[in-house]
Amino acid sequence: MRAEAYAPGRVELLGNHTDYNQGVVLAAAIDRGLKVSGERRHDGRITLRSSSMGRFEITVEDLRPENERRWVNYVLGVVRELLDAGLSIGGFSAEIEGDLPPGCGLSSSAALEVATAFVLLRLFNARLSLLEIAKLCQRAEHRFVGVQSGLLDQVTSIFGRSGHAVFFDARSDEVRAIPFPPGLALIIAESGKKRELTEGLYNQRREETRAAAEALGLVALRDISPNELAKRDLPPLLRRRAAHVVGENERVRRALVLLAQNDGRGFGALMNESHESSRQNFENSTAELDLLVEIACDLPGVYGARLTGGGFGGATVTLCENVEAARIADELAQTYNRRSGLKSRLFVCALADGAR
């Protein structure tokens, strides 16, 4: 039997590392992804091939995290937590491609994950819902990876549906499709500094977090508003961490307001906002983030740029008019490369369905 599934990638547009602090996020399939298409095995070993990442194999019995090819821990953390799920699943070959670049902020991470969970659980005739699926993709990260990330990125994967932003509440598991402007086009913007989130800066910030928290005796950061936490002491870092947080809770809630009143420039304002507050209260922007999103906010036909993702390098997301995209693409690119010495890979795209 041979089985094959396709995950997108996922942009996020609001909501930036709220989903672990029990927030609301606001994010999109987009139409690029990965492929893993795979059959079963009869003698217990697992075998991996990518034309971009390599070859690997290891047997069922001997599943380990591997410290020099990272990327095979994503699938492996997958067969791990279907195993601890009480699921038999055995040896198995794996094929993965596609055309999402790895460690810009654009979650290839959770589309391999999820795609991974979508055909095992085909080939071995099994069953899970697809909040269980995203959830179980979760833990993967966390216990095979070593990346406390929330859940919005395989939530996204899942649950994308084409013209339509995700709603996530982290808190309740709400998800709901929210029609976004038609007319408006985003584009990807790599910086060409690779995000390395397994290096500590991810999970520090979610310590932060935590901490700012646990100081305003509070369950999770969305449970204040920005007009209250500005009332109460805290530490000045652990004030910026949290004012990150609060404020992209409150522009999610807003932007909610605007998209349902088709406001495509109001909703870039929120963008260029939650940009500034990444960059000086969170400090997970970089110098060519922030080089990206000024050049960006500088073109005309552009309502709004912001990093995307966890930050520390990666990726930003620009929106446009969909008639000026590729103009503006075309400008961000080659303005970036002349101040910043950079070559940057960016790619339109549109709002994409999720799994299948």
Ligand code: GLA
Contents of the next structure:
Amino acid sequence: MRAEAYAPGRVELLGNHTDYNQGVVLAAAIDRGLKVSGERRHDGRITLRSSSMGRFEITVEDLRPENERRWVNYVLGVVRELLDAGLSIGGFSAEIEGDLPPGCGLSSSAALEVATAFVLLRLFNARLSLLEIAKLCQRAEHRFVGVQSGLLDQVTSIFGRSGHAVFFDARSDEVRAIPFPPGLALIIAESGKKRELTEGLYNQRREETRAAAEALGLVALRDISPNELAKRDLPPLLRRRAAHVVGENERVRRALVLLAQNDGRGFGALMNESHESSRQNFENSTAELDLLVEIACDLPGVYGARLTGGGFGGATVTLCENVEAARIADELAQTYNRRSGLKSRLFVCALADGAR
Ligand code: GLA
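Beyond the form predicted on its own, can we have the form predicted together with alpha-D-galactopyranose (GLA)?
Let us now look at the entire complex, which starts with that chain.
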């Protein structure tokens, strides 16, 4: 028997670094993704073949993280977690293909985890709820990849819906599809600068926000409003980190009201505020991401722009009129290249359906 699954990439729209602080976030699955297809083997081997990353082979018995070809860890990590969840997963061959390039901030990692989990559950006749699958993939990333990421990427890849944003409440696990104003497009622009040590910086921010919550006597930064935070004592660095997360939660709440009124422009203004807060408070932007946002915001037809995802490199997302998207993407790429000397890979994306 062969099985096949597709999982899309995602773009974070608002709610930066809120997920692991038990906060709220708005994201969307995009119309690019990865397909994993495979079949069972009876010799206990796992063989992987990716059109862009090459081949890999290991036995189920020898399962361990790979230091050289790190892309395989997303697959192997999922196998490990399925086994630890008590499911009997044996050998299999899998092929990976798609149009979601790694390292562009589109979360190809979550897409690979989710598509792998879907295929293996089918091949080995097992069932898990969609939320359990998301959490299992997140654990794979923590244990096999070493990034203490939140649940945003996996939830969005699974629960995305065409023309909708995904609202996720990381405390209650509520997931809701929110209609997005029609006629808008998202341009995702990679900064073109190689990221280094970002895992360490991500984990460090996670630690700083935890320390801020602790200093405030809170379970999580979810539990304080921007006004209350302003009245409390906190060392300057922790204050800035907390202000970002608390502000992002607030912006997500304001965004829900704006989306209910189909207000794309208002939503874009919140994206700009979010980027400014990343820049000043969370310090997870870079000169390149700032430049992409600055150029985008000067182009007619753009509603707003911000960095998307973890930051420290990666990509920005620009919200604009659909009919203008191709022209805006072109101008953004050219101006960015002229001013930075770097080449940005750009993707004009629609809000799309989740994994299947
Ligand atoms: C990465 C992580 C997510 C989330 C974002 C920042 O994409 O994988 O869980 O924390 O960064 O919002």
